[in-house]
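Given as C-alpha cells, the chain that follows is alone and in the form predicted on its own.
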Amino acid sequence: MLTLYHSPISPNSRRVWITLLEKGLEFELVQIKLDGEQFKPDFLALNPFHHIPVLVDDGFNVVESLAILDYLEAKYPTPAMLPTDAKDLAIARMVKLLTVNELLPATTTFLPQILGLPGGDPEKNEHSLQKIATVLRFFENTLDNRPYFGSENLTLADIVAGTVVSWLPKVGISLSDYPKINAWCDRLISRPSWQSTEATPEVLAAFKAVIQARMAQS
C-alpha cells in the first residue's frame, strides 16, 4: 500500500495527490499539520529534511515531489503521464522545472493575500509579478494546439504547473491575457481529481492561524 504524507494546503503535496488519483492507485493519506508536526521524530525518520510530501511504498521512502512523480511514472506507467517524443518530453520537463524554480517562488510572495492577511512588500510584489508574467508568456507560447503540454493527454507537467497556475486568479492575477493557458487551466480544474483535492475553507483557516502565530512571534 502506498502512503502519502502530505498537507492539503501545499502545491507540492497536491501534485502527488492528483497524480495518484489520475493513475487510479490505491493509497493512504496521512496529513501532516505544518504547525510543528513536520519536526517530530516520527516524521523526521521518514524525511530528515522535514519537508512534505513523502511517499512510502512498502518501506521505501521517496522525498521531493518531482522525484516522487518520476517514481510513480516508472513503477506505475499506466496511464502514461510523460510524452515519449524527445521534443515533447523536453516541453514537459521545462514546464515542471520552470514551475518549481520560477513560478512557485514568485507566487509565494502573495501568500498574505491568498490568506487574507495584511502585509506584502510592493517592490517584491512587482518583481514577482514580472517573473510570473514571464513564465506565463513562456507557457502560452509553449502550449500548442494540443490540450496539454506536449500531449493530447494529461501529463505530469500539467499537474505540476496547474497546481500553481490555478491559484493565480485568487490573488488577482488574471489569465485573460493568456487565452491558451486560461482554457488549459479551465480544463484542469474541471477534472474530478482537481476538485477532490481543492483546499477546503477549514484547511485555509487552519493554515492562516499557523501563519498568524508565526507572524506574532517574529
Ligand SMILES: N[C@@H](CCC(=O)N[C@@H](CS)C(=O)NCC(=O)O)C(=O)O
Second form
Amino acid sequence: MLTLYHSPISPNSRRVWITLLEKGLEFELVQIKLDGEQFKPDFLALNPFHHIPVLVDDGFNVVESLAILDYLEAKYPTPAMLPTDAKDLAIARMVKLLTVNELLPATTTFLPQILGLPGGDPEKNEHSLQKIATVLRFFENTLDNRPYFGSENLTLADIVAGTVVSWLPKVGISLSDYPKINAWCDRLISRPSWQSTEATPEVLAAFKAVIQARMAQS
Ligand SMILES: N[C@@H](CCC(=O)N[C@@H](CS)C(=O)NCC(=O)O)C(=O)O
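Given the form predicted on its own, state the structure of the form predicted together with this ligand.
In what comes next, the whole complex appears, and the chain from above leads the way.
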C-alpha cells in the first residue's frame, strides 16, 4: 500500500501526487498541516527533516520529492515517465533540477503577492523576475517540436516544471513571450491529474492564515 503524506498547497508534494495519478496507482493521502503538525513525533519518525512529501510503500519510507519520483519510476515503470535516449534524459534532468534550484526559489519572492498579503521587496522582485525569465527562455529553447520535454509523452520533468510554471500567470507573470511553453502549460493544466490536484480556495485561505501567523511572529 502506498501512502503519500502531503499538503495540497505544496508544489513539492503536488508533483508526487500528480505522478501517482498519472501512473494509475492506488494510494492513500494523508494531509499534514504545516502549522506545526510536521514537528510532531509521529511525523518526525517518518521524516526527521520535517518536510512533506513523504511516501511510504509497505513500510519503506522515501523522503525528498525527486527521490520519490525516481523510486516510483523504478518500481512502477509503466507508463514510462522518463526518456531513455541519453540527450532526452539529460533534457528531462536539466528541467527538473532547474525548476527546483532556480525557478521555485525565485517564485517564493512572490508569496505575499500570491496570497494577496502586504509586503514584498521591489528590488528582490526585480531580481526574481529576471531569474524566472532566464529559466523560461531556457525552457522555450529546450522544447523542440515534441509536446513534452525530450518526449512524445508526459515525463517527470513536465510534472516537476509544470506544477511551478502553471502558477506564474496567477501572480501576473505572463507566458505570452514563450509560445511553446504557453501551449505546453495549457496541455498540462487540461489533464485530469492537474485539475483534480489544483488548490481550492479553502486550501489557499488556510495557507494564507499560516503565513500571516508566521509574519506576525517574526
Ligand atoms: N527538498 C524537499 C523540500 C520539501 C519542502 O520544502 N517541503 C515544505 C513544503 S513545500 C515543508 O514541508 N515545509 C515545512 C517545514 O519545513 O517545516 C523536497 O523536494 O521534498
